[in-house]
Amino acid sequence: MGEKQHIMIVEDSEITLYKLKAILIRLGYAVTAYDRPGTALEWLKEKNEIPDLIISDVVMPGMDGFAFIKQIRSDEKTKQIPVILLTSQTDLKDKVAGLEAGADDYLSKTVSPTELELRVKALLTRSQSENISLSQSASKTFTVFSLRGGVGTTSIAVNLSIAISQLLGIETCLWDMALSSSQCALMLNLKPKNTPVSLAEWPETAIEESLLRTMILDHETGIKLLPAPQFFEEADLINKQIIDLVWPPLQMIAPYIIVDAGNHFTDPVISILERSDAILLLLAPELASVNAAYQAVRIFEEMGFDRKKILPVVNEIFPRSSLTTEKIAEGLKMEIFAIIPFDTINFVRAINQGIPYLMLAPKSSVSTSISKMAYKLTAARKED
């Protein structure tokens, strides 16, 4: 199968089988397809090669999808293969039964090509990540930054954290370093009690992970928030020394750290930017924002940052703009990493209700764009 990732489909409907196979081949996967689970099991036992992922129907003649998964999980050779169950049923009992049988995900037969692509990539990426010991590998840090306010750095940081958590099935940590306008806790409807400002006069050169955990808030989406100071006048107490204290134990808490770095160059923010694996440079499609992004890139280069880790992201905060993505890329002399479509109404609703956008409108084009950005980031950093 060469270097292509290999997916097995087990589906008795000829039409559904053809549709899935066509989509997956177009996406660059090698595909093995069977219309009977028994035949698929025979192939798995006879071949030395095992697929990277299996997509199976639930209702099939001879053996249903639940029994098929149990056979997969009972064999030492195949028990680690991620499995997606595909069905026309939407009953919660069926989903629970599938997950109890050992399925990793559950999709409707009417799934769109885009959602199928994202869910397949998510499971493949998660499967590849499971063998990595988090205690032996440093976290990856993605920092969202802009030199112009009002372009949505906090919204993107919050929802990117959730997207990575959902994509990989892991906990991610969101660090609120937008000290002049910290809003992460508000957007997640969380109430901080203890923050890193308590380390302002810390006498030692290090802190225990257990102490840092007392400052971290858990959110139902699977992300952890390290909040900013509760009061504006405390912002100046967060300095580079605190960053140095927080950084080592934070690396042990979650495999991915997303930082909302706000829109000002300060010593602590610069310290985080220097250590980041990628900087998502957020801008809106208007001239002042593009100019601010250009100035930020210039400063990054003067600091000696690797240009490859600076990733411009256009957030379309207006319904229409005369500045196209092509013009913005030409002005920055950089490729645009991602585009977030216009949806001010739902972004405002999310903020007002304290519900992250990805939970409020999970099927929207914005959520899809953020999920794709999460995949591009995690896949690219895994290859580094």
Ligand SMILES: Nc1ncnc2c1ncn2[C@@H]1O[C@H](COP(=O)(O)OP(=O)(O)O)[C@@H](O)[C@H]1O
Second form
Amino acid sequence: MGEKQHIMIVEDSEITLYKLKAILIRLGYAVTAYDRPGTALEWLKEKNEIPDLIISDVVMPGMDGFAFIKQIRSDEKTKQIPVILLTSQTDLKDKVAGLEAGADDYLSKTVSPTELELRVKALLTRSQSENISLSQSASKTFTVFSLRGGVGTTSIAVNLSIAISQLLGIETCLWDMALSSSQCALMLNLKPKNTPVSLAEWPETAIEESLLRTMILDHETGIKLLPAPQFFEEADLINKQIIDLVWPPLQMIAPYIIVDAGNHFTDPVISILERSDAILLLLAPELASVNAAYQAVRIFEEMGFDRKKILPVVNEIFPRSSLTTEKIAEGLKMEIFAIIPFDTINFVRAINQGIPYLMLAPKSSVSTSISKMAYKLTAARKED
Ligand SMILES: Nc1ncnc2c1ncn2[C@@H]1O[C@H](COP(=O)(O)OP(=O)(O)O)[C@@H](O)[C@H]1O
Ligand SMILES: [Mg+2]
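For comparison with the form predicted alone, would you give the structure of this protein in the form predicted in complex with the named molecule?
Time for the whole complex; same chain goes first.
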């Protein structure tokens, strides 16, 4: 995204804060400052973004620097952020306590601008190389599916990809497999050139990552789109063999893959559902849709899918519903993973302007629910 790297400073002494801020801003970093750990933690909880680095004082009102770091380390969302502790004197006892709490480095409050620059750069490079190794391991795949059309499968897949990308500050790949009504490119205002249909009748059993990259389109939000074939007649050409060709190199493109699997049980879709880490089963709060979801769960179980990876998501595509979430959960005999509220105005605007919903109305309750879902998915699934 080419943005400035973001450093958060937590420091109650105005003089130290002023000095650090001046140096870091001159070095080209974006800086946010807090005089209390409590307010810094609130910011970290609420925002979709996390800073690249935190510099924190030890002695502060309300909570000391050690307790502050412990809180950061205990939250899945913030635990990876490198932290530098500021000490007034080089007290060994403080250093040990800080390291035990999870600090990455120490700096004296009297640090010189040059030393500050070196230490900050060293920590930022270290945490970036850790991010790169993340993208080289196998990706997580979340597939959005429904047996019924028009319940928001594409809307959720597109905006969930953006939400994950923003939350973790990484690239995500959106794979359009809703072949009979592919609309991801339209929602993102991107024009596909090459698509996986060019792999039909491929004579070999593997393709190069560079070939797959010729099909991928970059969007300004940090997501990458692997588009569906442009013509409806080409949909049938995307078979399971193509999925097998695409799957291995796709893992190299982004650490998270979100699939819009549309609303048909075709062989290629089933082979993606089988390999997915989670299936977001989308439904609207009305009987026909709940029944379709029930049927889908039954088929997933017959196919031997782990029930834990099926996550029902209720999307309120109309203003009022007689079906409560409790009733839906009861009917499905499953817990509802997320609820997306109703908002036609911005969905229609988003489509008409070719701007993703999450960009157009980032503060709406729909965007908040999608971001929460992104958080729940990535936090819960890092463990296994
Ligand atoms: N939460 C919502 N509130 C209001 N309208 C929605 C919501 N989610 C989706 N829509 C609208 O419902 C329609 C179908 O959405 P779409 O994502 O194309 O569904 P699908 O891919 O399942 O066919 C679109 O016009 C979309 O703007
Ligand atoms: Mg769709």
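Just so we're clear, the structure is a prediction, and the values are computed from it rather than from any experiment. Only the largest set of C-alpha atoms that superpose within 1.5 Å between the two forms is called the rigid core. Residue numbers count along the first chain shown, from 1.
**Student:** Is the shift of Glu171 between these two forms large enough to count as movement, that is, does its C-alpha move by 2 Å or more after the core is superposed?
**Tutor:** Stays below the 2 Å threshold, so no.
**Student:** Rigid core aligned, does the Cα position of Asp52 differ by 2 Å or more between these two forms?
**Tutor:** Shift of 2 Å or more: yes.
**Student:** Superpose on the rigid core, then tell me if the C-alpha of Met63 is displaced by 2 angstroms or more between these two forms.
**Tutor:** Yes, shifts by 2 Å or more.
**Student:** Upon rigid core superposition, what is the positional shift of the Cα of Ile15 between these two forms, expressed in Å to one decimal?
**Tutor:** Spelling it out: core superposed, C-alpha of Ile15 shifted, distance 19.9 Å.
**Student:** So if we fit the rigid core, how much does the CA of Asp35 shift between these two forms, in Å?
**Tutor:** A shift of 5.0 Å at the C-alpha.
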